[in-house]
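A lone chain, given as structure tokens: the form predicted together with ligand GDP.
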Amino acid sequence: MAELPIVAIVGRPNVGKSTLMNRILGQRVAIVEEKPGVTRDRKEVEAEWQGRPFLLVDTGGWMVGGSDLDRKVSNQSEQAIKDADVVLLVVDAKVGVTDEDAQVAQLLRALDVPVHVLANKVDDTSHEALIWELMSLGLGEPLPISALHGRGTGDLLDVIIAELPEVPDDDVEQSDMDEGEGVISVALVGRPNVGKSTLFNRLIGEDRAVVHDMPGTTRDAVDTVVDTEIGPLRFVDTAGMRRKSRIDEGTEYFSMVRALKAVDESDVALLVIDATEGVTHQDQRLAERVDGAGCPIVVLLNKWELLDEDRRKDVLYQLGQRLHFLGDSAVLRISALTGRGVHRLLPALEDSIDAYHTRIPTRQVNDVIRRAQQAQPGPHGARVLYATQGAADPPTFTLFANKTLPASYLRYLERQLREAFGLEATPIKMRVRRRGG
């Protein structure tokens, strides 16, 4: 198996490292919060940009204090940083160059692999002017990026698969391969008590499946692989469900965390709500973190039978208010405990996952686009000159511009796209870059 490109993020504590790599990842799920040993952020990840597979790698953490920096460097970040094929030095250019930073610049200009400085928290124009006393770190010219707010990031992408080396393409589908052989990966979420171990457990009883554990990716997780008409699909984490006993899920915040973990590994989630609670907040925060991990989600609102016709408008109306920003994600009513509603589960499951996965040639885009922009163009001749698709998983469109578009007329075009391919079962994102800049 070929071995991914590496790029190493560096940078003292609070810089935005985290928040950059999820940034990259194009999602928040790992969590950044003050709460010591609740979330561990991963360290390493699979990203991907145009099409272009590498390995993120965060060596934060191992600079403990200001001096004697190369006795604490730990080995195994100094070998991340010396396997790199890039190395991304992250400053908060809001505080400027520390000693810390200027030690840490001096070490990487030993270094044969290209390295940037990132000026980061330049969340608008008016701190770009704070990137030139980056200069002084002697790497070059900063790139100003707001990692919290995606600002810049992009272009840096395009910086970094333009260094980094060709993989060929043999060995990235082998690589895929090695992972997944073709079992989808679904998390069952929803807060506790919903009803997702009763749905689990019919899931597997009416499937009469093969049903077979196997270790989960996360620490003392049991994901179960379940043999469906659909084909294998693999439920993670389901230790919880599958025991007689449950273990304790403790308090909402922990089972949120373990959800949002199992949802990292998951190409799907079923978002279970008890219906006879409406839609609550807790609902609502969870279907946004799982929105903004770019998973494709399927709404189940369970316990359906026990609602009166009021109620069921009362529930359907809420969903409409507090999950409007999942769009046309399948919205499924169902009682786990009857099994009323649930053999609708499976093909909207798999509707779901062809979405995600679409690829679209690049003259199909333009073609809707062009007929897009004919039935209404942009406003003071915004024009969008060339688009592509450049990535799934969720479906990702890159828009090439004149100037900029507003929200308003790129939520037109997302909305033409998902017509025409099908995609309102997915997330999808779109980039807008301004031709020349």
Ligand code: GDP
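Alternative state: the form predicted alone, after the form predicted together with ligand GDP:
One chain, no partners, no other molecules: that is all that follows.
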């Protein structure tokens, strides 16, 4: 991603950081719920005000002490602060200054960048007197805002862009390119706690996603563009997906919605499976959902090094039984924690991407269909008169037939096309049009 100025939103949990991010962006990008700890990872989104682009970073709540997970979330916030050109410290004006607020302020006072205290939840003029208590943080005069209702956010943005460093034109152009169609999007999907975030951090080369041994740590989709030997790739870490019947809270529901949206918008999906638990029915249902999105799938059997030889054979058998509908999709045995086997991921992605974008000349398509029909004629006189590839991403073939083709025969023709053009690992679509209708 281009070197845009960074504006970091920080503060203790549940003061309205994600609500402010959504307000600035004008859409619900960050998950918001009225309880602490919903945001855990750093979420970076490009924003713009008065023609000035910048990178807006939402962070998890900064906490003093707490659990191991709390400390990891706090570390994410501290990293965002170090990278920022402008820092926004959000404080709940109705609650006043807490110990956590004071600790964050102490950290921010040592910075050599502009820091603004935002007195949030000042919904009208009658509450503006509450802001003066926040002067004790030693970071200057607080700015009264209401992230929920939008009060004061326009003035805040004017202040922010006045302090942002200038962005060279070539950086802006590079940012536009990053957001363009030339960047392949790769979604990491899987059940909760199978190692997606660990793999995500290894792929991008830094600890962007919070990794913890508690299921459901990732609540939102987090993405980063990485320059690789096969070109720029946008890796998207998603929340773990469970069956709808197991989803019992609003946050998890919206996490699932974001994860499914990320899959639908991706070019390739990495289906991460915990090999120590085998291929579960939940993995099967998730694979069906991802396969239905129409993008190629690379299956990653994570934690492979923890299995003995007999258990490995059992997992591979389960894979063939429960994920047979994925055809010849690449299957990699890896360890996201140690990095073992991860080097084979880029070649597998390149093969999947190439097949996904394949365009085949009409003459070659018809040659394959003609030979297939000569080897095995269609039942009851059914015959394909002409065939063509109508689209790519994924490869889509249109068959013009004299009558309805039975599903079994259509699968036979699909298999012939896959084998002839090396499309075994990518989804393809088959459309049949009857002559004269």
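Residue numbers count along the first chain shown, from 1. Definition used throughout: the rigid core is the maximal C-alpha set that superposes within 1.5 Å between two forms. This one's a predicted model, so the numbers in the text were calculated from it and none came from an experiment.
A.B. asks: Any chance the CA of residue 383 moves 2 angstroms or more between these two forms, core superposed?
C.D. replies: The answer is no; the displacement is under 2 Å.
A.B. asks: Against the rigid core, is the Cα displacement of residue 113 between these two forms at least 2 Å?
C.D. replies: The answer is yes, as the C-alpha of residue 113 shifts between these two forms by 2 Å or more after core alignment.
A.B. asks: Could you check, with the core superposed, whether the Cα atom of residue 95 shifts 2 Å or more between these two forms?
C.D. replies: Yes; that C-alpha moves by at least 2 Å between these two forms.
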